[in-house]
Structures are given as structure tokens and as C-alpha cells.
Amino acid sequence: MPECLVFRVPTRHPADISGLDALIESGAVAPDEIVAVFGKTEGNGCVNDFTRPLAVMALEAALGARLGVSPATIGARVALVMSGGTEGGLSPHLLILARREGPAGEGKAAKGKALAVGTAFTDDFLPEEIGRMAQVRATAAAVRRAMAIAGLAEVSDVHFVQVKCPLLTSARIQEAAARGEGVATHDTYASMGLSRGASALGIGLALGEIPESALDDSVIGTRTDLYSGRASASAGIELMRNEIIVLGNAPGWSGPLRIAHRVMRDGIDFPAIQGALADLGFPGAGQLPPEAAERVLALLAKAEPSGNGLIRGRRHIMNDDSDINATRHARALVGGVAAAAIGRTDLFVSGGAEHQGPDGGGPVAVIGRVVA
């Protein structure tokens, strides 16, 4: 009988894996057990965050030591998803999923179900397929597998699926040009945002959110009712194939852990946090005391600004900063909305929700410890 097991480290920088290391030694997972990463690292979020490959290629290197393998066998088959950008408050953190396998009967089964976790991988993109319906349909698959792999025969028991995307950078423009191929866009940031949304939208395709019908190229990005109200995607330019990683709650899965998950209708929806926790049955009212707090070994959220430039009728200037980033100001909202609500700053708060939750708003989900 599986059990997800799911750890939470400090980093001191992007290519900090002495958490890692120390999980490790003491014991508490096995190398070869960890199937998924995710990870917060401080650099700009945007196109140029190397922060992202750095963090990635520490992982792979000190795995692929503890294992006896090359770094590039550990990125074939663990997901590694890093979302940079700590702004405000929020802290550099990993999250480190591990899956743990017992003989049937074995453990202290779950009542009922419990957090279970599977990762799948498309196949690299083309550049002309990024922020396309290639995209959306090869999303779609792979994720359809990840929940096979999880034990999720119900689309309802899904919470959250996070995909870590490429995007386009000037050198993948010019090689499609030179096939004769064009791209999505020209824009590399706005292909970040391209190839969110159409990641994005294969969630929603998978988990019956939104009807195949209504996809084409054209509402990429521009369709903003179009949404799943539980996916994740975070763009990068550290590799050229979605990778996923599909939680939820599944029979079969042994644990105290579980998942649930509300959509934000906006930055400020404290509520909707507050709806997810009592989900899982923490204290409902205020801030988390700080042994709950400790309860909480994740939550993962997304952050954007409001296309019309409004959060509930008054104005807000995240679109119109030149300084900073709109995504940026987006995490550093959602990321104290959410540190008031839980009592912390080690959250998983990630920019740019195309197609990710309504306009302005974007999915939140906890995992949570759960008291019998």
C-alpha cells in the first residue's frame, strides 16, 4: 500500500540541497522514493530567472550522486518543478514528494483516501507547438496517465496538477524560422504566459473542466472564462517538455496526509484559503496557531493581477508598474493574504494564472496533516 510522504526545506540560496541531504542522512526518505520536487527560488520569475536551472541542476546532481546514476537520468524521471520569485514576504523553500511502497495491508490505512501523488512527462516541444493546441493535447495525455499512475480513477478526487513548461527565447525563435516554421509569438515573456495558458487549458481538457470543442489556437491566452480551477503551471527556460504532477485524494493510499483545494476569486480571498483549510478540518476562524500551522506541510496557490485593472471596484497599478513585473506584485499580494492565514512564509505561491482559476483569482490548494 503507497503512502505520499511530503517534506518541507528552508534553502539559503538556489543551489542549496543541504535539506535535502539532511532527509536523507536522518533516514526520513530514500533517494530512490522521491518522485517530485517543487521549489520557490529568489530570482525575477521572468525569462532570465537562471535561478530556476540552478536550482535544478543542484537537485539532479546531488540524486544522481545518491543513486549512482548520471543528473540527466534523475530529470527523465523526477519532476522538478521551480517557480522563482519570493517576493513580499515569501520564503525560498522545497517541497520534496516522495512516494513510499508497503505490502497490501501493510501501515495504518487511510479512511477512506489519502494524498496520493503521480507524475507523468510529455514528449520536448517544437517551438512552433509551444502556447498551441499541441500543447493543450499533449498536456491533456500526460496528465491523464500521471492520474492513472496515482490511483485516481475519479476526476473529483483530483485537487491540484502542477506543470512546470517551456517557453520561447530569441534562439528557438530563429530555429523554427529557419524550418520555416513560425511561433506562437515573438514576445519570450509573452510566451511564458502563452504556454501557461495552453498547459493550463490541457488540465482543464483532462479533468472535464472545459469541453474539447471549445479549444483552438485563438482562445489561448485571450478567453479568460475558460479556465480549470485546479491547475498550476509555472514556464521556464531550463527544458522544452511539460512536466506534471497530479495530487489528490485516492483509495488504496495509506497516511495521515490529505489535499483540498478552493478557487480565489481574486488576491484577496482570504476566505477561499480559509474554506480549503477547514476542508481538512483546521481551526476555521483567524490565523492558524502555531501547532496547526505545523500541520500544514504545503500550500500551493497562484497569483495574478486582474485584467481590468480592478480588485472589487478599486483600482490597483500591478499593470501599469514599468519597474516591476505585474507577476511579481501578484505574489507578493496573494503571498500575505495566504502568510495571514496560515501563520507562515514557506508557501508554494507561483505567477502568472492564464487559465489558471478566473481572471484575477487563480486555485489554492493544502496539504494538510489530519488529526483523527
Given for the second form:
Protein chains: 4
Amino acid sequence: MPECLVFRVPTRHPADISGLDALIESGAVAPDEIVAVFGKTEGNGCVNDFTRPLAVMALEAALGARLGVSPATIGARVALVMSGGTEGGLSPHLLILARREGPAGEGKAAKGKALAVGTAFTDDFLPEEIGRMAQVRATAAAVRRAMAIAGLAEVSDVHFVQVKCPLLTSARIQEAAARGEGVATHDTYASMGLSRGASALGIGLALGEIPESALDDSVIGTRTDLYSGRASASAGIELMRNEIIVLGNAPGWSGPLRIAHRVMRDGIDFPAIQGALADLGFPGAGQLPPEAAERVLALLAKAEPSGNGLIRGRRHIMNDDSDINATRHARALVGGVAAAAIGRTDLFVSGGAEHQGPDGGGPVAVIGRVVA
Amino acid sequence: MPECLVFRVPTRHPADISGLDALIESGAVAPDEIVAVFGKTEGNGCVNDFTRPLAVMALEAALGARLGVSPATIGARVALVMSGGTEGGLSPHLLILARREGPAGEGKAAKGKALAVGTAFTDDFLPEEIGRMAQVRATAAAVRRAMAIAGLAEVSDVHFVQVKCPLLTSARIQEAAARGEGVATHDTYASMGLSRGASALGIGLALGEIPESALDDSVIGTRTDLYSGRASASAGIELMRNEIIVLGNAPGWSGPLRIAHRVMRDGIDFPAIQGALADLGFPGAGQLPPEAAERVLALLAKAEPSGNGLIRGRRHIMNDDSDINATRHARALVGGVAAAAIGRTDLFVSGGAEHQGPDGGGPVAVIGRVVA
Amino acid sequence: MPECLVFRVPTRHPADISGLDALIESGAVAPDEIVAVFGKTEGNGCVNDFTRPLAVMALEAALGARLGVSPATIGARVALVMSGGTEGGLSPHLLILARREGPAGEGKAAKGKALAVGTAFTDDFLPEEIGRMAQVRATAAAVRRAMAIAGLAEVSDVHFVQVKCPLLTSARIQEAAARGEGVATHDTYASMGLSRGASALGIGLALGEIPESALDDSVIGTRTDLYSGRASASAGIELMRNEIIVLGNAPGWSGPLRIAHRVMRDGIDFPAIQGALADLGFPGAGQLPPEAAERVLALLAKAEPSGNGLIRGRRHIMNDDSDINATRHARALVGGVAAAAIGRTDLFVSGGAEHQGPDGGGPVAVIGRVVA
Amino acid sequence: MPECLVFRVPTRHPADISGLDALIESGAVAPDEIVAVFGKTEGNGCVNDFTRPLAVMALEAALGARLGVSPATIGARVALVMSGGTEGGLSPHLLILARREGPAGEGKAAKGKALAVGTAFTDDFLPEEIGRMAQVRATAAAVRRAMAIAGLAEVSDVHFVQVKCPLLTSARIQEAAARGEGVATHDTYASMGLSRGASALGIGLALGEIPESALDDSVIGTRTDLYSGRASASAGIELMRNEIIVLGNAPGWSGPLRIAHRVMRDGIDFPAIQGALADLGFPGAGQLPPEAAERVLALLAKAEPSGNGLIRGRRHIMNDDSDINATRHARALVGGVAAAAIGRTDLFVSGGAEHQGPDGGGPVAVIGRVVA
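Okay, that was the form predicted on its own. Show me the form predicted in complex with another copy of the chain next.
After this comes the whole thing, all chains and molecules, with the earlier chain placed first.
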């Protein structure tokens, strides 16, 4: 039975791989067990956030050296998902997800379900497919493949799906135009939102949250009532396909880790976080005490400003602030709310939540170590 | 018996006085009952935050018109304390504090204590006194006078002391130099911190939190272990004296409002907020339900980044961020934690907490309407 | 013969009217001679720039007191055009434009032309007219009226037209919708650009720079090849009409001041500024010496980032910077180039140049005192 | 006779080494000829600017692969000086400096002087030496060694000295304390300025601009009247020694390149730039025409805000802006002034100019290709 291991290591700067190195040196994880690395880096999380490629370059060099392969080949075997922005009190860190094979039937969770991870990739998209139904459908298919790899037969057992997706650049738009094809948008920044949105809708389609009949090109980026409560998508320039990491609780997996999720209906939906914690058996009132906080391996949440400029009827200024980007405010807020619950600040809160939860809200998932 | 009234009105922009106008028009408060206005405005809360003078100018014009006096005279009768910075999800609003006189013995709280407010002013300081013991001692004396006005005989009944204090400018430094006097610092920005710090130490001295023997010029701004757990100070260029507003629960006051406070030991000290709520009889677990949240008239908190760059051992990036000022991150964080508790975002979280709570933490006070 | 007076006074902060006061006290200008005040204030020049309303509130209070009228009536008689953003080395200041009546035929410039100013207003626009041809045509008509007031019969004598124009708000959009009318955009920020663009096209129409046949709703904001080389428009929330200030050299005006203009083809078009200076007889090479710089009463320029991300083939990062708004970079750049020419930094460089000069460029005008 | 080659290549992002690759592929330069790479990257140029390490990591990987050595060894043979901040219109680019050996006496400049480059390193400093006279003296000695390597016997032939210098971290301060040694400052950010300042004073000492008798620990960072007019220093966390690159015109070097410099007395000192251009025989008036601009291989300048808040008597707001760091404003300004002169935006303008030129000013050097 396989076991999904999750390690959380702090970083001193975006290129700091000393925590990963120490894990490997200590024998806690073998390099070839690592299937994904999620990282919170301290950039602005926006267009000119170069902490993400810096972290990727450092991780590829480190993992390449450990595995004895070229850094350029790491991306094909390990999903590296860097999320910029540690506003408020959020703490830069890496989440290292590994799959360890084990003999059948030995795990602690042999009779129940345990945390499972599966990854899958779509084929490369053509520029004209990005932010459109082609991306939605291919994402849905890949989610189903990743679920199969993870042994997740029931959609209700899936609690979080992370997607890394491409964006349009001027060069890509021109390449499509040369073939006589038009693209979803000529605004490269807007293409990030459309790509995230199409990816999230694909997840919602695969998980049965959104009926296929409700979907066409025109709803992508516009129908905010269509969303997945378990999708988290981030767009990056370095790929042309979608990379999918599915997390859930599957039969046939061992180990003490479990995942739960809820949908935050707005940025201050503290009860949603408490609900996810309660699902994992954590004490329900107030902030987790230190010993319980230590058993929370990861909190994964999406944050975005509400479009109507309000939180429960009170005005927020995120959308009108020309000094600080709205998503930066949103991450700071959700980071504070999540830290109030967990009592720690090394939490994976990322921004840009098109079709990922309701307007102004977003999914939140917790991975915890359950006690017998 | 007097009653202290507290009104919270939203603002659509820093000069928006429509909420204040509506209160007066409705008869809820008479202009001459207003003793103080606290405002959260949507500027950066730093040196070049012009939302504060804009709000003051608008409030002085509005109150001057209502009272039939020149706007220039309002500052002498109403304490106007504007705090810039509504990062994260914080919502711009005004808190209007009024003192209503009533016949003796009639109030609901005749047999116990009720929210009380008192204000007092020091004389104008000489530039060389700012950030030094002269300011500490004069502040302490003024706090005692404000306590007397509020009928607060016991220091344990005082729960929050807001001070508006002056700062040094180049012109003020030169004026002192012309008289042969040196000032505490030639860095005008640093003078804001020293003035806030001296004011907070004065509060701590008056409230018996800090022994006079521990105080001299050298500890101001340096001995972070010396602090008041009930002080909140903000520095402004528009005055040369300290203006003090003392809030507590006093015998001889009527009405359903009470105040409680705690010291947040760090920016994510959710239990401290819950403690203050519990003192007022609010339900203790999780986020307040809407009906209880409505009974929280105000939450007042100070926020600042910890000097060691850590929150409970995890790195924060506030002090190393050259794009967003550290105090902006801190307000966003504490605003998120407080909103997690209260379930609302119109909370008075302000930054710059020298000697106001421990390093990285700060006082938090809650004014609530108690139920019989 | 009338004379157009221009005064430039520094400000110490956005609400500083001490320079204006001193001018009036000294007798240099009478309050009722003032027809317009242009101000550079030190805000961000973007959505949440509250230095503009702060300056307007202070100017209205000061001029109201001087004229013995309510501050609320000042806007109807004096055009107050505040432009936020003094990035790079730009220096906050006010330009005070006054019209002084004089006996016929006495002026120094009796035989030629001299600086002339005329103002005019459109009627209030309906929300659905903003950013559309109705605004274009009404602006063009008002420009012609302002030209008539200024005695500017020839369009070639007009060198700069400043327009203050309205924008859409959610409330205005809803008011139109209630009448069954749709608006040009539901994005309130984008409405600023459309309103500026329609205003600039109206100026270009009035000045014969753009044929009416080229204009319809669809070109507003899209056809960057259609532009006025003398238009400068800024949008504000505080009005629903367009306010126009036309500056030119007219016969029948006296005094030593003249205006010239050029179109900067990009942000580093130093020769364009030198061309305008040469038109006024200033020495042509390098930076103006101090005595000549003193004779430059005002430099008025528009700045914007080029849409293709390049300046003369080299990449700029303005459009990709999520920390500093692109228009802030653009003002800093043009401010540096203009200061290189003039040798002073109190220059009126403003941002947002839709249809005001070519993409990435903009008009520049210089008002100078000519020597006999 | 050696020749100093200078190549300027644009970058599309901080890790873009395609321009360097193309140069090498084309045979224009051999990898082992490269002695230094200067880079302007598009970060904030402040504490959390991670574009610098990203560029260094990419350059080390690329040069390591070309030279067949480990990336970790590149720093010891090639000086990599990254300067963050391309505010205003500045364009990200690399300057690649190479030394090509040639047969004696063949060069075009055999009878005169030509551009020469020399590099040298100090030993590693102890933490307590940083920002103090030990660093000043060691820098001066290294400058003299680099001059000797470059064949620059006369200090008047030296026109620009770039230094990369270390800074203090908490760990370094503690290491010194463990040995009983105190450091120049406990503020790690301030240590950057002291290290740059000490380095600049060392350059001034070596070049005879500052008498040794004027120097002691107390003047570092305080006596702004002591400065080098040819020093450019930048501090980085990645080294403990000073790395020096000296540029001048030396006999015994060949090729068509020459360097000249001037001291800008303030941020708008356009005549200083024109003076340096004139020294190289460029046309003196206005902006360089395109064909002349192409012959300017590099412009190297330092920028900083004046401490008194004024430029030629007019207020700037750089020091009071809590949204944009003062050095960012200063780079934008000087970039605009320099672009006005050169007609291009790929200029090496860097910030933080302690003892590098007068307060508010700084050195400017131009490398040009002279025509026979």
C-alpha cells in the first residue's frame, strides 16, 4: 500500500533549498519519492514576481543533482507549484509531497482511507485553446486520470485539485494568428485569469460540481456562480499544458494523514476552516493549541477580493488601491483568518480564484495527522 | 448620570461625513455631545498619508457648521483621531464617542459600572521635550486628569487610552537649536516613534503598569519589555500637545455599554481577543454569530511587526519588504485575526506600537453592548 | 486689452495654500481675476489618490474666504484641475491662471499676439453619454466657445486645451439602467480612460486635427492613431460635465507671456521640448541656463507608457510592474526628460493620455516670458 | 596589446541569457575573455529584490556550461554586478566586459590610450571591519592592484570604479560578538550604506580625491562632503570581500573604445552628461542623433535623493513617499535625464550613492566608440 508523505520546511529566501536538503540527508524522504513541491515565495504574486522562477530554478538544480539528472528534466517528473505572495504574516515555506510504496495491507489505515496523491498532465495546448472549452475538457480528463492514479474512485473523496496552467504571450498570440486562429484574449494578463478559470471549470466538471450543459466559451471568466469548491489554479509562463495534482482520501493508501475541505463563502469565513478541522477530528473551538497545530501538515486556501467591493456588507478597499494589488490584500486577509484558526503562519494561501469558490471566497483544505 | 454613546458609521471615502450627518439628523446624537471621533481612513498610514488631514478637514467643516462655530475651533473641543491604513479586508469607518448627561440614578447600570470616557490635554510641548521624560510625565498627569473627568478612580477600570501626540519637524528642530536646545532625534520620521513611545510609557506610568524608577530618556524606544497593555498612540504633525482619551468602566455612568481589553502577545493572538469578548459575556468559541457581532460596537487594536522577524518561530517578511511598509502588513494580519473573531471588518486596527504591548503584539479592546 | 497672468507657487503639502495667500496679500493677483488653478499634488495619480480632493477642498475654502462666498460655489467660477503624481523629481506646485482686464491698446504686445485663456463648460452629461460621441461633440462645442472667449479665432493659435471630465460610478450606471439606458463600460476605472479619450477626441475635432468622419463610438479608446496634439484631459468623480480651459496666443491680449507646443512622439522626445522652447525664442542647445529657466512660467505635458512595451525598440517594464502603476513610471520618465531641458522640476506632467498624442507620447506646451 | 570589448544585450526577464548566448555563438566574444557582467534587472533594487540572485544564478549556469566548470566557480573569475531597478523608462540589459589579448602594437589606438579594464579582490572582511577604515584601506589597495592590472598608471586615467561589497547580517553580527567584537551597526539595512560608503571612500583614497588625513570611522556615512567622483558601489549578501572593477583609458590598450566621466551635482545635471559626451567627441547640443547614440556603448550613473528634500530649491517627495522607495524615484529621474541626452533607455543607472558624488548627485561615465 502506498503512503502519501507531506513535509513542510521553512525557507530563508526563495532559492533556499536547505530544508529540502536536510530532509533528504536525514533519510526522511528519498528524492525519487517526491512527486510535487508546493512553495509559498515572498514575491508580489503578480506579473513581475520573479521569486517563482528563482525558486523553481533552485529546486530543479537541487533535485537534479540528487537524482543525477539534468535540472531541465525535473519539471517532467515533479510538479513544482510556486505561489508568490506572503502578505500579512504569511511565512515562506515549501510543502513536499511524496509517494512511498509499501507492502500491501500493513499501513495504519489499512481498513479505512488515507491521504492519496495523483498527478497527470494534459497535452500541450495550442494558444487558441487556452481559456476556452478545449482547456476545460482536457483538464477534466486529466483530473480523472490523476484520480485513477491516486485510487480515488469517488469524486466525494477528492478534496483539493491544484492545477498549474499556461498563459498567452504576445509571441503565442502571433503564432496562432499566423495559422489564422484567434485567441480568447489579446490581453496577456487577462489570459492568466481565463486559463485559471477554464482549468477550475474543468475540475468542477470532473468532480461533478458543474454540469457540462452549463459550460461554453462564454461563461469562462463571467459566470461567477459556476465554480468548483475544490479547485486551485495558478498560471505560469513556463508551460503550455496543464499539470494536475489531485489530493484526496483513498482506500488502499496507508499512513496517518487525511485531508478535508470546505468552501469559504468570503474572506473572513473562519467557520469554514473550523469545519474542515472538525472533519479531521481537531478540537472545534477557537485557535488550535500548539500540539494540535503541529498535526496540521498543511492548510491550502485560495483568496480573492469580492467583485462588489464588500465583505458582509462592509466596504473593502482592495479593488481601489493602486498602491497594493487587490490579490495581495486578499491573501493577507485570508492568511490572518487562517492563522487565527491554526495558530501558525506557514500556510499556503494563494490568490486569483476565478471559478474557484464563490466570488470573494474560495476553497480551503487541511491536511492533518489523525490520532488513533 | 452620564452615558457614553458609541456610534460606528461607514465612510465611502475619507471626506465622507454623510454617516455623521445622518446620525445627527436622526437625533441619535446631538453635535455638542460628541467628545471624540476615531476614524479608520484608507491611506497608507505612513508619512505621506493625506487621507488623515482630508478626513479631519471634512469633520471640522461638518461639526463647525453643526455647532455654528469656526472649523478651526473644533480641534479644541472634539478629539479627532484618524488612523490611516485599511489593509487586508479592513473597512473604513468612523467611531463617534459622545457623552450624554442624564438625571442621577436613572441609568440601566446605576448599580454597576458602565462605559465612561474622559479627555484631557497636556500643555504644548517644546520640541526638546518630545520623545523624552517631560512628555512621559505630562502624559501621565493628563491621563490622571482624564480618568478623574471620567470618574475612573481605579486604574483597573481603565481599559484603553488613546493618545494623539506631536512629532518633530525640521522647523521645530531648528527653533530649539536657536535656543541652544538639542532634540531627541534629528530624524523626523523616527520622532514619530519616540513621541508615541514616550506617550505610551506615560500611560503605563499613570496606570501603574511601569514603575517610575524604570524610566529615563534612554529607555524610550529601546526597552521593548517596558510597555502599557492599554495604550494606543498615534503621532501627527498638526499639534504640539498630547490629547488623551481614556476609556473604561466607571461607577456613576449609565447605559448598556462596557469595555474590556487584553494584550495580544503576537499578531495572531486570537485567544486574547476571545478573552476580551468573554469578559463582556460574549459566546466564547469560534466566530461571533451575526446577532452577537452587532453588539460589538468597536474593536480597537494596535499592530506592529515583531522586531526579530518571527511569529511563533516562523519567519515573516514584513521588515524586509521594500514595496509594502511593514506596518501595513501588520495591520492586514491583525485585521484578519480580529475579523475571524468578530465576523465583521469595520475594526479599528492601527499600527506603530512602541511600548504599546510587547514586541510584535499590542493591546486589544472591545466595546460591547451587554444584555441584561 | 486683457492680460493672462500665470503664477507658479510651490506647495509644502496638498492642502498648502500659503503660496496662493501670499500672492493675493502682495497684490500680485486679485482673487476675482483667477480663472483657473492647475495643481500637481503628491498622490499616486490613480484611483485612490486623495491628495486631489484635499487640495480642492483647501483651495475652495481659501478662495471662498477671499471672495466672501461659500466654498461650494468656487467650482462654478474657477476651474480647479488637480493632477496627482510627482514621481521621480517632480515638485508639487500650483499654477494660478488669471485674467486681468486692461485699457485697450496699452499692452506691450499690442501689435502682436499674447497668451490668452478662455474657459467654458458643457452641460452635465447623462451617464450613457460619457465616453461616447455625445461627449465628443459637446466637448468640441465647448472648446469653440472657450476659444471665442479667449479671442482665439484661428485653431493654429491654440496650443493647449485642458479638460476636466467626469467618470462613471456604480450609482451612475444604475441610474442609467433604471431608465433603460446602457453605458459605455461597466468598469468604473476604464470609464476614466473613455471619458478622457472622448474629451481629447472632442478637442481634436474642434481644432481640426481629426475629421468628424473618422469618429464614432467604436474608435474611442481603440484607434490610437486618432489624437489631438494639444489635448490634456483628466477625469474626476466630482463633476458630471466637461470643464475646458483653452490656452493660446491671441491678438487683442497684452503682456509678455506666450505659449508654444509640440507633440512628443515618445517619452524621451527631448527634441520636442526643445522645439517648443525654440518657438518662444529660448536658447536651443542643452539645458536652459537659470536666467532662462526662470522665464519658463510653466511646462505642461502628458505622459503614458507605450502599449507595445518599447521605447525606440528597447523594452520598458511599466506595463508589467505590479508594484508601481504604469502611469507613475511614465510621469517619472517624462519629468526627468523635461527637467533635463528646463533645469527645474516644478513641471506639470500628468498621466493618462488616451487620444492625447500618439501611443507612448503626448503633447507638451511651454508658457514663457518673452524678452523684447 | 589587449583590447577591452563592451557588449550591451537586452534581457527579456532577469534570467534571460539568450543575448549572452547569441554573442558567444556568433563568435563576437569567447567565454574565457569575459571579465565582468553588469546587469540592470527589473526588481525594486531594495532589500527584497530577488531579480539580482535570479540573474546571477542564470549567468553562472550559462557561463559554467560554456566554460565547462561548475557554476559555483564562476564568481571567482567573472565579476557579476547586478543592479536592481529599471524605474521610469530604463530598460533591463546586460553589459558584458571582455579582455581580448592581441599582438603588441597592432591596435588602432596603439599611439594613444584606449579603454582598459582591471579587476581585483580584497581578502574576506571580518564583520567588524565592514563599514570601517579596514574596509576603506583594503579597498584602496585593491583599486591600486586593479589599476596595475589594467595598466592605468595615472589616477587621472581612471574614470569609473565599480565595487561589489558585503553587508552585515544577524548571523555575522553574532559571530563577531562571540569573539568579543562590536560592529559598525546592528541595523542590517544600514550596513549596506556603510559598506558602500566605506568602499567609495576607499576608491576616493586610491584616486587621490580624498586625503587619508580626512578619514576615520566616524566620517563614514556622515561627512557627505567627502566623496569620490568616480565610485559606484553596491552591496550584496553573497560575498564577504570587495570586488573591484576599474575602468579607464590606458596606454598599451587597443581598440576604438574610450571612457569619460563627470560628476552630476544633482539629479537633473544634464550638462554633466553632455560634458562626458563632449570629452569623447560626441556632438554637444541636445539629444544624440541615432547614429551617435549607437556609438555610446554604456552610460553608468549613480542616483540618490538629496538629503535636504530639494533639487535646486524645489521640493521633491522622494524621502517622504512610503509607497515607493526613495532610491526608486531617484533612478527614474536620473534615467529620464540620461535618456534625454543619449536618446536611448538601456542605461546603467543604479541607486545608493553614499560618498559617491555629492549629496543628491553622483558620478556619470560614458563608454563610447570614437571615430577616427
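Definition used throughout: the rigid core is the maximal C-alpha set that superposes within 1.5 Å between two forms. What you see is a predicted model; the values in this text were computed from it and never measured. Positions refer to the first chain, counted from 1.
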Superpose on the rigid core, then tell me if the C-alpha of Ala292 is displaced by 2 angstroms or more between the two forms.
-> no
With both forms fitted on the core, give yes or no for whether the Cα of Leu168 moves by 2 angstroms or more between the two forms.
-> yes
With the core lined up, does the C-alpha of Asp124 move 2 Å or more between the two forms?
-> yes
